[in-house]
Each structure stands twice: as structure tokens, then as C-alpha cells.
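Next up is one chain by itself, shown in C-alpha cells, the form predicted on its own.
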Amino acid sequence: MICNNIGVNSKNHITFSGHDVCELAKKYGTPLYIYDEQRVRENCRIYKDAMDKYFPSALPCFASKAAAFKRIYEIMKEEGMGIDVVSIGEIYTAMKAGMPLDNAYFHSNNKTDEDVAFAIENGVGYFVVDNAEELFAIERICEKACKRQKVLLRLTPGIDTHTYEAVNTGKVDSKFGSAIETGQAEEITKLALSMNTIDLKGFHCHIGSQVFDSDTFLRGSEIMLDFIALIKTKYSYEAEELSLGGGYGVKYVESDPEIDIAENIKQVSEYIKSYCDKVGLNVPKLLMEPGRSIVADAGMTVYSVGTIKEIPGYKNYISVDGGMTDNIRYALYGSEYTLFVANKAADEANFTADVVGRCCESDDIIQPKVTLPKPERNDIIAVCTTGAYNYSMASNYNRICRPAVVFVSGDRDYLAVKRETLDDLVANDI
């Protein structure tokens, strides 16, 4: 199996963390997001334990954009994680879940004055500042509120991660951050140091997503530490914190590599300590922002099969009762997934088809050219590793209601997010 929390029971049904997904589909309806609570917690602890062990000071911050709803923030609070938030909607949801905001890091390349004021008023610990305009907005609003705000400056180190172009965020020409190569990073640092209401704590970079080894983090940390050393020499300011951004990649299909996250964090630690010694720096507090690798393999989506269309000499289609409204990642990135017919788990896979959604859109594809046991109407399709960027990117395109979110934990299952209703769809219409 693609992940060790997936199995097959005596009914020939797929199980997820020991729970029969067909029974969950029957109980809660489809489409349905299912989360394995214990796996979320285990993934948090891998980062937290390794970072506590290998760095003198460190904090993993859950990247909220991967999956933002109240139950996730409750778990992050219980596991001692910080959070990376990118909107006041994520901040508000975290607040409603009782998540402390002192270790919340507020990202975004375009924070409005409303965003800045809301975050300052509600005590968000850190702003990850993208540009000079944002610094001026923070300064202006802090002066009115008689407050001082901790910030990290987001820099672009100019690294290619050899990953999806759409999720490569560390290049010089990225929409995010200030480029070191062009001198803009130094200019914004000078500006931040000159402001009375800005408490510059350090620097941030985010190089990309789906990184399967430490090479990217090592190259990124070297460039960032060289910059920190330069700023120390020229401005007598030494950064206290350094964020290397996102976490490691996850296994979506069998061909994806396995990764030992703790061992990779150890490698990064050894490299940073050695490099700091080389350039005369104290080892800064190290931050990482794992999102995908916290929740992706803790999630599964299940659908009911509708139409099976066979076009002789061409191709076949399996249509399900969800689609790009609950999983847009194939349409965006061509993302690969592992799929099962959940009620025919061990049957012979002898039918090749595109698994597609119900939306009126040609690109509404869950996964093309999948070979499965031939399904029938009302069979259950399980799509693995959907805990990240599926619920959070869900939409009401075609006026389709968004699915429910259910958690499994030990012997119990419970609802975390209710299924939207038709009344919900028109609740804001006037």
C-alpha cells in the first residue's frame, strides 16, 4: 500500500487507520474527506522532536494553507506547533479554535490595511514581510495603536528546486519576497532597521514544495546565512531567527521516494551549525513550515461511482460524484494520486480509465489512465494522500456543495466540518 495507515479488511474493503472507508461513506455520504488524527499527530511529532533534538532553538510551524479548519488548529495547539497563516480568515479560524497567536507567522505578498490592522489588533506574533509597502503599512498602524511588531523579512535566494514550476517560490523573479541577488533584500533590511515600530527578528525564505532531500535546504541556508553575515558586518545587526520555509515532500504514488524527515533535519542542523561557525554567526532559531507533510498522508477522499463510459478503440471514463470542486490539484499541477475501488480492494485490476468529476469542465479530472477493478454504479472510489490542498482549495463551482470532513481516531469517527447544504449555497445571496 502507498501508506501504512491504509489496509484491506475481510470484506475486501479498503481501510484507513483501521476504519472501513465504505462504512464511513455509507454513514456520512460522499464525496467525503477522511482524516487520520493519529497520523496528523505523528507527523507533527516527527518535526518537533527532530528540531528540538538537533537545534539549540527551533519551531515547526504548520502551514495553514494546506488544510485550515478549527479541528486542525486544535490539534496544532495540543502538539505545540506554531502556525503559518496567510489571511485574516486563517487567523480568525485559529482564534476560534483557541490557538495562541504568539507563534503565528503572518505571510502574504499583498496584505491590505485591513489585514494588517486585524492582525496587529489580535496579537499575531510575527509578520513575514514581503515588501516595503507592507513595512510602511505596519509602521503606520502600529504608531496609531502604540504597538511594536515583530517581523521576519521574506527574501528570495534565487534557487531552483526542480519541482513543479507553479510551486517554485524561491527564484529571483518570484512574486514573493525581496531578492538577495538584486540588492533589494539589503535595501528592505536597512528600511526595517530604521523603523521605530518594527522589531526585526530575522529572515525568511521559501524555496518550493515537494522537496525529497535536504539539498535545497542546504543551498538555501548557505545563501541566507551569507546574507545574515553580510548584514551583521555592514549594519551591526545579527538575525535571531531564520525560517527555511516549507517541509519535505510526501509519497503520492509508488514511484515517489520514501524520506526520513528526522535524518534530513539532522543533516540540515549539522550543515547550519558548521556554516555558522565558518562565517562567525550564532546559530539562529530555526523555523520550518511543513504543511503537506503534516496532513497529506493523513487524508483520503472517497467518492461514489456514477457513470462508466466505454468508447471502443479510444478510452474509458469513470465518473464520480465529486471532482475539481473538491480536488483541483490535477487541473492545476497534473498531480499524481493512488486510487482504489474501495469495495473491491483485492480484485483484479483490469480496467483502464480516466477517473473524472461531475463538473461541466473538460479538465475536471481526478486522475487519468488509472487501472482498477472495473467498477459499477455506487461503488466507492478512494483517492489517497488528499489531506493537503484538497479541502482548502475546494470551491462551489457549478454550485456544488463542498464535502464534509470526518476524523478517525482509535475506534471512533467524528465530524469536524459539516457537509454544505443547498441553503448554505445561497446564504449570502441577496
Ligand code: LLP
Contents of the next structure:
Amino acid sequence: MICNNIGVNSKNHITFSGHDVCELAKKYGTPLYIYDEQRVRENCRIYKDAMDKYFPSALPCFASKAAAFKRIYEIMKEEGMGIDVVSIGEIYTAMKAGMPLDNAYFHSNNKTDEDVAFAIENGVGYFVVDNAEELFAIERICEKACKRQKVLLRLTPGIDTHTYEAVNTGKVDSKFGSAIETGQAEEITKLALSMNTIDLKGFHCHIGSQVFDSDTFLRGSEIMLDFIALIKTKYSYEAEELSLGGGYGVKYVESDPEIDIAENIKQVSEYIKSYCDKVGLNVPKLLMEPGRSIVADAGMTVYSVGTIKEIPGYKNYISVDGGMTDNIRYALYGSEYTLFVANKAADEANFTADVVGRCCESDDIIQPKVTLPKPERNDIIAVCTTGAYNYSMASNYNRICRPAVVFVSGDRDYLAVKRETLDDLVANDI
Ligand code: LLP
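Could you switch over to the form predicted together with the ligand, since the one displayed so far is the form predicted on its own?
Below is the whole assembly, all chains and molecules, this chain first.
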């Protein structure tokens, strides 16, 4: 199985963390997002335990853009994770879940004055400042509120996950952060250090998503530590914190690599410790912001099959009762997924089709060219590894209601987010 929390039971049904997903579909309706609570917690602990073990001081912060609803923040609080938030909507949701904000890191390349004021008033621990304008906005609001704000500066180290060996200017041209290469990173650091209301704690970089080894993290840390050393020499300021941004990749399909995250964190720590030694720095508090690798394999989506269309000489289509409104990742990125007919789990896979949604849009494809047992109307299709960036990127295109989110935990299942209703859709219409 693509992931060890997925199985097949005696009824030939797919199970998720031991729960029959066809039973869950019957109980809660489809489409349905299902989360495995234990797996979310295990994924948090992989980062937490390894970072505690291998760094003198460290904190994993869940990148909540991957899945943002109250129950997730409650779990993050219980697991002792920090959070990365990118909007006041995420901050508000975390607050409503009772998540303390001291370890919240507020991102975004364009925080409005309203965002800045909201975050400061509500005690968001850290701003990850993108640009000088944002520093001025924080200064204005802190002066009024007689507050001082802890800040990391987001820098672009000029490497790209997939192409850094060949082209290392790719990421300098980014809407995020200030580039080291152009001197803008040093400028913004000087500015931050000159402001009384700004408590500069360190630096942040985000190298990429779906990273399967530590090479880019090592290269990124080296550039960031060189920068920290330069700033120390020139301005007698030594950063206390260094954030390396998003976490490691996940296995969506059999051909994706399997990765030992703890072992990779160990390698990063050894490298950082020896590099700090070499350039005369204390090892900073190390932050990471994993999103995908915390929730992706803890999620599954189940749909009911509707129309099955066979076009002789062309191809076949299996239409389900969801689509790009609950999973836009194939339409946006061509993302791969592993699918099953959940009520014919171990039957022979002999029917190749595009699994498509019900939106008025040809690119509304969940996955093209999938070979499955031939389904019938009302069969259940399970799409695996949908816990990251599916619910959080869901939309109401075509006025389709967003699905419910259900958790399974031990032998319990419970609702975390209700299915939207038709009345929800018109609630704000005047
Ligand atoms: N930190 C920062 C500053 C980020 O921009 C991101 C992701 C993360 C952390 C989390 O990275 P992760 O551990 O999840 O790889 N919608 C896309 C992913 C966009 C990621 C954007 N930033 C998708 O569905 O694949």
C-alpha cells in the first residue's frame, strides 16, 4: 500500500487507520475528507523528537496553509508545535482553537495595515517580515500600542530546489523576501536593527516544497549562516534564530521516494553545527515549517461514482461527486495521486479512465489515466494522501458545497468541519 495506514478488510473495502472508508462515506456522505488523527500526531513527533534531539534549541512550526481548521490547531497545540500562519484568517482560526500565539510565525509578502494591527493586538509571537514597507507598518503600529515586536527577516538565498546547481539566481527573482545577492537583505537588516520597536530575532528562508533530501537544506543553511556571520562582523549583531522554511516531501505514488525525516534532520544538524564552528557562530535556534509532511498522508478523500463514460477509440471517464473544488492540485500542478475503488479494493484493475469531477471545466481532473477495477454508479473512489493543500485550497466554484472533514482516532470517528449547506452558499449574498 502507498501508505501503511491504508489497508483492505474482509469485505474487500479500503480501510484508513483501520476504519472502513465505505462505512464512513455512508455515515457522513460524499465527497468526504478523512483525517487519521494518530498519523498527524506521529508526523509532528518525528519532527519534534528529531529536532529536540539533534539541536540545542529548535521548534517545528506546522505550516497551517496545508490544512487550516480548528481541530488541526488543537492537535498542534497538544503536540507542542509552533505554527506558521499567512493570514489573519489563519490567526483567527488558531485563536478560536485556543492555540497560544507566542510561537506563531506570521508570514505573507503583503500584510495590510489591518493585518499588522490585528496580529500585534492579538499577540502574534513573531512576524516573518518580507520587506521594508512591512517593517515601517509594524513600527507605526507598535509605536501607537507601545509594544515591541519580535521579527525574523525573510531572505532569499538564491537557490532553487530543483535547479540550484545549474541556475542559482532563480529564486532571487521572487515575490517573497529580500535577496542576499542584491544587497537588499543587508539593507533591510540594517533598517530593522535601527528600529526601537523591532526586536530582530533572526532570519528565515524557504527553499522549496516536496524536497526529498537534505542537499537544498544544507546549501540554504550555508548561505544563511554566511550571511549571519557577515552581519555579525559588520554590525555586531548575531541572529538567535534561523528558520529553514518548509519541510520534506511526501510519497503520493509508488514511484516517489520514501524519506527518513529524522535521519535527514540529523544530517542538517551535523552540518549546521560544524559550519557554525567554522564561521565562529553560536548554533542558532533552528526552526522548520513542515506542512505537507505533517498532514498529507494523514488524509484521504472519498467520492461516490456517478457517470461512467466510455468513448470507443478514445478514452473512458469516471465522474465523481467532487473535483477541482475539493482537490485542485492536478489542475494546478499536474500532481499525482494513488486511487482505489474503495468497495472493490483488491479486485482486478482492468479499466483505464480519467477520474474527473463535476465542475463545468475540462481541466476538472482528479487524476488522468488511472487503471482501476471497473466501477459502477455509487461505488466509492478513495484518493490517498490528500491531507495537505486539498481542504485548504477548496473553493465554491460552480456553487458547489465544500465537503465535511471527519477524523478517525482509535475506534472513534468524529466530525471536525461540517459539510457546507446550500444556505451557507447564500449566507453572505444580500
Ligand atoms: N514555509 C513557507 C514560507 C512556505 O511558503 C511553505 C509552503 C511552507 C513553509 C510549507 O511547505 P511544505 O512543508 O508544505 O512543503 N499549494 C501547493 C504548495 C504550496 C506551498 C507553499 N509554501 C501544493 O498543493 O503543493
